[in-house]
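Heads up, the chain below is alone and in the form predicted alone; it's given as structure tokens.
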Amino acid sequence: MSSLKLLGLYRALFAIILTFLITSIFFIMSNTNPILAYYYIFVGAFGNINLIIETFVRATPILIISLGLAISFRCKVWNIGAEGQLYMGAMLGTITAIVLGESYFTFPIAFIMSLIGGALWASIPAFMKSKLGINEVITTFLMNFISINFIQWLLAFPFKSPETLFPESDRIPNSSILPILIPYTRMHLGIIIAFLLILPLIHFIITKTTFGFKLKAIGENPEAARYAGIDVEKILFLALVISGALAGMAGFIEVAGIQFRMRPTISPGYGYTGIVIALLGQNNPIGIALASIFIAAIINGSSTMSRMLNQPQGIVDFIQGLLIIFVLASDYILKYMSRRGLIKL
């Protein structure tokens, strides 16, 4: 294993271990056995076949978003707007499905429109970044609020369901609903699409294509990449747009596989969770897949832990926050330990 890959593995493990250590201290301070807490989290995520499926259901939108973020992060374009891009893609896909109605073409067209919705929303900060040099962290983050609030208005007024009278869309037609693969579970086709289609496709793009090589070259040294003839601004634009397209896809798969309506609470923060996953997985698709399942297990298992031990379910947000901090700090800590001869990289 190369030193770079070894450093990435150490960084992820180091962040996870420190996160669990700090979380354990808070469990102890609240008179809770941390080993028992982690046991209930594990049981709540993998205790039986239905719980395992629910963990993969939760991991699916997170995985798709994180794979998109990995593309932009590899060239140091920090897309913080996946949450808003998810909402835009989900909304456009839902509207398309409802307008087309029952048809063999409803799902594929709505699916494509969800990609377009996320891509178009991402293209605005992408243009600002590539042509105007405006920091994408600020623009993508602020556009989350515009997107979410705009869609809340759409669902409260022009696209409000006349049947339920709640701020949500009509139910999408049956022809656009993803089929259930295992009866009496929520194992829908979107899980297969995410893990067996999107995951290997993004892995191929990143590791085997010229585009993937350009992403890496720009991420390591944009000026050297420009000197080598790479159109840096074009690649930055495409990376952010592709990232947004995948976020939009994740949103519509959540609608077509689980919700069946567009709701203002379609995402519990998947766009932000995707940032944690991409960083924890070191922008490597395989690492991202494992990290997606890991975080999904913590999210799902925490409800069981909360119920059994009377602990706040908000521990999930606490764990995610710690992971971001330690992933960002671990690189410097590990390199320092390597210079001191404590570990070998």
Given for the second form:
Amino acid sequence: MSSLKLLGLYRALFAIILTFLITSIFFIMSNTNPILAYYYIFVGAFGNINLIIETFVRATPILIISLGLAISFRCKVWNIGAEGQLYMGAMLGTITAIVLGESYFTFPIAFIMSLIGGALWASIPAFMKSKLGINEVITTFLMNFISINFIQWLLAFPFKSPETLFPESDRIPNSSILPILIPYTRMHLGIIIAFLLILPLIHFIITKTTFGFKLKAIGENPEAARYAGIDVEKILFLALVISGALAGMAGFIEVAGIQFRMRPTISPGYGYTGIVIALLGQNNPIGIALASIFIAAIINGSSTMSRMLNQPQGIVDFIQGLLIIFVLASDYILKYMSRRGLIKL
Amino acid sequence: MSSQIPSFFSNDIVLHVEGIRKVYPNGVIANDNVTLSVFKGEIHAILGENGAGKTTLVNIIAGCIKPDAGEIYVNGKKVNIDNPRTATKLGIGVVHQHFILIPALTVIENIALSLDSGFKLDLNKVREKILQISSLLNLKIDLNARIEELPVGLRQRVEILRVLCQNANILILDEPTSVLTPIEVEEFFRILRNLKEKGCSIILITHKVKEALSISDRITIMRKGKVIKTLTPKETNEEELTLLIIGEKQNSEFISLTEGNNKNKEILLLVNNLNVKGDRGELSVKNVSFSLYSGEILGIAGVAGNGQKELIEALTGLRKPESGTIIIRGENVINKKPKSLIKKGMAYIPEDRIGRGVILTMSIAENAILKIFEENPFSNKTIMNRNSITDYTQKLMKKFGIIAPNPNIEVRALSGGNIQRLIIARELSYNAKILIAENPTAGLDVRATDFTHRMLLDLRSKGMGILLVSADLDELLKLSDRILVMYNGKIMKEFNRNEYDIYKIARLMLGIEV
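Since we've got the form predicted alone here, give me the form predicted together with the partner chain too.
Let us now look at the entire complex, which starts with that chain.
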């Protein structure tokens, strides 16, 4: 057990180091000192209390999404559709909040509706996966485009706010806005919900419950799981739906904590970033929490770096892409090295 | 391949290993100063129990594992086999215990995969090569069949063809007969003798004493990682070899099985006109009817691939039958899911221990409770109780003799015999009344086989109904109260214990009416 956890840590560190090395080459090619670049990324993410809070603000939606993805990834259901599920959840939550208006129940009901929105959207590929055996990678991914375009239409026509020129919804009622915990910052309650409520909850589900056990059994050997009497199809369905619900929640927390309106730009690809984080965190909630702070820091820090050194901000996507590749490759490379006796695992 | 090799027997040493040592990270000494030579054109059996270090030695020669010490010589030259490719280039071909074929591809495609055919894939050229080799050895096989459609015996033949197409002249076969039926074994031995005549050297890893005696030119016995002795079959016999394999042990450890009585029987399982389709949509089980009583072992004899697999999968809820009834204690359970069958008291020891029996990457404890984790005290249906799971597993390991440092070790670190003990332990973890045992001793050594047999008999005496599906006729004759012979999806005949006739049964297994 412990050696496996260690392997996970090695894998993540190995991928991060390799990514930084390769990225350095590109910094050098554009006449930039890579050490300086990483320094500015660090300062931009953690330089003062406000920047640290901003890093957590950024980490919140991707943490919630990737915790959900961990559930589906653990049973080897590859949900690539968190982006679309996020939009559907955020939209349904926003509509609910606007319809209900100011009341004590607005936030909780809208919050639950955002879970339902994400879950319902995910239930379509989940049904296709568990009942018809259709590959979820394709269905979840392609459904992202459907949902995002559908929501653009909703925001441009039926739900467009008359107050603004942009395709966006009305402002949600004040009673559904997440309170700010530290004045003059964006430290909203959603950050606490994500790190102190959802994170321990998912950790508990994965490590302590029979559901988490079933996820693992199916992920490691579906044939043995089926033979042992586990209803494999049902669990696959649930895993995908739960990850959809969490993506939906992430979307609504973004609306209720940061944006206050539903916009077609509410997520700059958080659903995809969540995949990177779930992989980097090895589907382990603690690893995922660290990875989401790490990626959030790189996203935020890169904008500082790009301003200071006049480098493109696209480096963020570059780093994320390399991380995916190296996390996946590191497994192979580390096992190879250990088999050859080069390292001890 | 073999045309360059003179077909007469010569004492040239083609393979020599010297002082091989391998210690695994968990401290197990798998090979300790192993030295042995293989002559050109000989069948050299390496005999030993599970865990004697045979497979480790094979993996070292094949370049899959790096030894801690020792040297390997091929054709008199010292070589460094650092990966499987090197071994292939040196003419060493290995047929592993667990086949490495791609189920969705055809025979030709699988063989083509392992050949360096350059950029362009010329299947016709590969076909020619295969046909040339297979006709030389009189090996019959449908080259366009997909691997998943083939029974295990034929898959093995594909594996052998594959390594021969790679121009192997040193052939290492790891427990090759464990998956074969008696008739297939005869056929397989014929192939081996053919290969030997063509000048191939064959290393046969086995734990079956009889086989080693009947086929090999020399026998090397390994025990606990060490080479104990090398002998020729002429200068030894079954008893001596058995003693050498197991070391110091009293004979009383091995029971002789007697016929038990089974009065006041109760029908546990009633199968009526069952029809089941196979993977290719063909009817694999045809109008099968039988009943299983409490306190009996009902054997199903048959050559692999005659519908046994589909029958078992239908009985355990893993495959949907076309028609018929399966009645367990009065209730028709056809189309029920595995879970409700488990609840009805159905236990199952699968042949495919690795693929279906256990989850290799999960711990012994997690595997031990795989069927009962939703019950008290392991969980309250929702939340698992790790402490009680660990306690329970520790007791289970003691009771069933599963040897491992602690219950949190991953199952992949266990030997085949220990894995089988774990599976049996788990299948008995809930109060099952019916046990389906599918080739339960395939690939197990003498002691683990004996353990399994005792277990089955013990369960029978406790009133369990056991359906023993086995390709090992000796095992069936030894254990079962009745035997049904299955051929081409049909039950050919039922034999009661007092009418057992090995030749009749063997002929029926081949579809020859008596």
